[in-house]
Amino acid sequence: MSDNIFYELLNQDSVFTDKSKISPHYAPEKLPFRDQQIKDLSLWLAPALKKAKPHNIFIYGKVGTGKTTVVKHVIDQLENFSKDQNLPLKTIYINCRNYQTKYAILFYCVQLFYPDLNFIGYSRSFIYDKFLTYVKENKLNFIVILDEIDKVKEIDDLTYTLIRSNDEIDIGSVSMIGISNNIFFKNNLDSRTKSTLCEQEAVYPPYNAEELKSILGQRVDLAFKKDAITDSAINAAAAIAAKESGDARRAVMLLLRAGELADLNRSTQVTDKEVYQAKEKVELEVMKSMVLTLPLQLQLVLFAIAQSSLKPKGILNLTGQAIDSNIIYSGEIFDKYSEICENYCEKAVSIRWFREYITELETYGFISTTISGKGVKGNTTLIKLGIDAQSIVDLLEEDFKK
């Protein structure tokens, strides 16, 4: 029993105290930096406290600038209040990723609504008139959370849908909240789902490096054992994850790995050091998360600019030779994704919206592009690809097939 490696490392010295404090899906009671936007979605569902309908409301911003993890702290904090005061108020968080039709949605709702009994094969129709009688019923202010909401696909049906159900409802309502990593997504909606919204609406920020630092500091209080970790540490992931994006989940990571780095090599403190060798690491895992919340349209128009990048054709002087073979003319690359949108019975986007989405892919810092000037045939915008190709055209290929 004593040869069983568990034991040797069970008893192991650790930087760690806790190691689920500095995880990413941890949520700190205290959110830093984030109070004018707890402050605003409090007022927006404030109307539930006396019983009428809440706002809609949808949340964007970039990953890691802690929108699910705002909208869970305020509402757990309205669930609280309302069990205190007696108020008829029910909640449901729903990841989107994993429930992307109408149906689904509504199927996961009536199923948590009576979990005594089984909805298996039952129509739509019926599904629906389900959810509409238990909120009825119950004279609920219902609310729903819809996490990644872009992943819907019969979007403008299922929020169309869930407003209007509020026209059959006497007493109670139904309100969503829904949260996104693109701005644009909005206006993808039709006419007729955004006049039934009267939504309110919030872009959050990504962190600088200062609030990081801020953020950091807090999580190694809780995570690791009194000076484990060197102030140069905690500096460099701030500065890390600030340059890349701002992304409060990356910085946290990054100080994860490099307590592990340390425990792995049997050293009492995190420096530097081990921060700047757990980044390559780091980057692929939130490389491949940030491509996977990326909404369908930008995957696609990703997934286009990967496969051109793996057989480039490079771009031309006025000569006829290649000056950049890794280097792809926007064209191309709008001309493959509207042939990857009819292969996976997709409907394309206009030039205009495809160009919105090359800036936005250029934002997260997936790609650069480039106007091309003097010397080069044509006049249109360049794209290089900012990661690598085969790992993107991999993981979107396994995705798209769930």
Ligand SMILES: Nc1ncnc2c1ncn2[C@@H]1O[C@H](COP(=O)(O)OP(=O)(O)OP(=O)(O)O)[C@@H](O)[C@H]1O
Second form
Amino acid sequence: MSDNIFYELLNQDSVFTDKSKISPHYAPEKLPFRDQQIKDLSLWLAPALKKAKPHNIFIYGKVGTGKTTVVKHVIDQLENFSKDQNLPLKTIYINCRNYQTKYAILFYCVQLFYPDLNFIGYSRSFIYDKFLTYVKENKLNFIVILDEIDKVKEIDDLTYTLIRSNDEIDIGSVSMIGISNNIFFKNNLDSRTKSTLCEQEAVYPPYNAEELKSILGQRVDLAFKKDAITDSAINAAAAIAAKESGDARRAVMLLLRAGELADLNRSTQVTDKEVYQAKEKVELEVMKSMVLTLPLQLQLVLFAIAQSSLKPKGILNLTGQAIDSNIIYSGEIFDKYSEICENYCEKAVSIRWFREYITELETYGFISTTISGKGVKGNTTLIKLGIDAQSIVDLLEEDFKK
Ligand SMILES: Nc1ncnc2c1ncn2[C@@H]1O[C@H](COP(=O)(O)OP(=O)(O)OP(=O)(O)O)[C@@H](O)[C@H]1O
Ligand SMILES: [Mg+2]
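To complete the pair, please output the form predicted together with the ligand; the form predicted on its own was given just before.
Entire complex below, previous chain first.
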């Protein structure tokens, strides 16, 4: 019995008491530094409790600023309250990474309304009719939460359809909460969509080191054994995450991975040494999750850059000398991008939009760009990938298969 590897594994000493509490998936009961955001959101949704249409809401903030956690927290409370009071309210949380079209989103809603029926194969108009009929018949106040809304391919059409349905409803309503960490998302909406979706708006600021320390402190007590983690380890995780991005997910993951490293080394305490050791691994995980949450077109451009970086032709000056083999002409990337779009049956955007996307990718820190100066043919943008090209190619190839 004692020879069994699992026996040994389970009995191995660990710095954790409950590892799940330091996982990024754990939703704490208390959300420090988000009181105002919670209050605002409750106020904007409160009309639903008086059988009126709540505001449409748009929430923007950088990664790990608590958007998803806050919205789920408030929606849970709203649902519980309305159940207690027997109010006709329903909400649906949709991560648009998994549901990217208007049809997929409406289909998901209808499936929620009629869990025992199967709507596969029905036409779009039938699905929309079912959607509307259910809301009408139940005099429902229905709130659709669209997380990672920048992933939706037909956002103007979806917003129009959902909100227009209110014209056909006498009692009840349909409203939306959109969530995004993409600064450029709003710029790309048509003005009617923008004014509809952003009836109320909130911007969640990044956390500073002190705030992250306190957020971590709350979770450390639940996740680690007493004295199994030093104060300086917590400070180090908070400082690293604050410096990089003010991202609570990164801070939480640093402590999780540092704890795992301590366990692996059979150490009884997590110190700043493990936190610094965990940094690189966490950075890679954060980068991967950022790439996966990018809108499709940005992913395609990044994929083209990564692919071109694997076989760089290099930039030559007028005398034919290589200046830097990791730098690529933007024109070369545009050609690669067009080819990739064709392979994946996606419509390629114009060169103007392509340039926008290059700027976006630079803002997120994936690439750096310079304008070619003297000595290089023409006057063109030169692009350099700041992360490992092969990791990006592997990650996106896998994601595109889904
Ligand atoms: N105020 C807070 N108190 C405690 N934990 C928090 C707080 N804000 C965020 N977190 C934690 O940080 C992690 C990331 O939060 P969340 O997923 O809500 O971020 P997000 O803003 O939705 O990020 P993204 O843009 O990447 O989706 C989660 O584990 C969450 O529990
Ligand atoms: Mg989120």
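Positions refer to the first chain, counted from 1. Nothing here was measured: the structure is a model prediction, and the numbers come from that model. What we label the rigid core is the largest C-alpha set whose atoms superpose within 1.5 Å from one form to the other.
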Flag for Leu296, CA shift 2 Å or larger between these two forms after aligning core = yes
Does Asp18 move its CA by 2 angstroms or more between these two forms when the core is aligned?
-> no
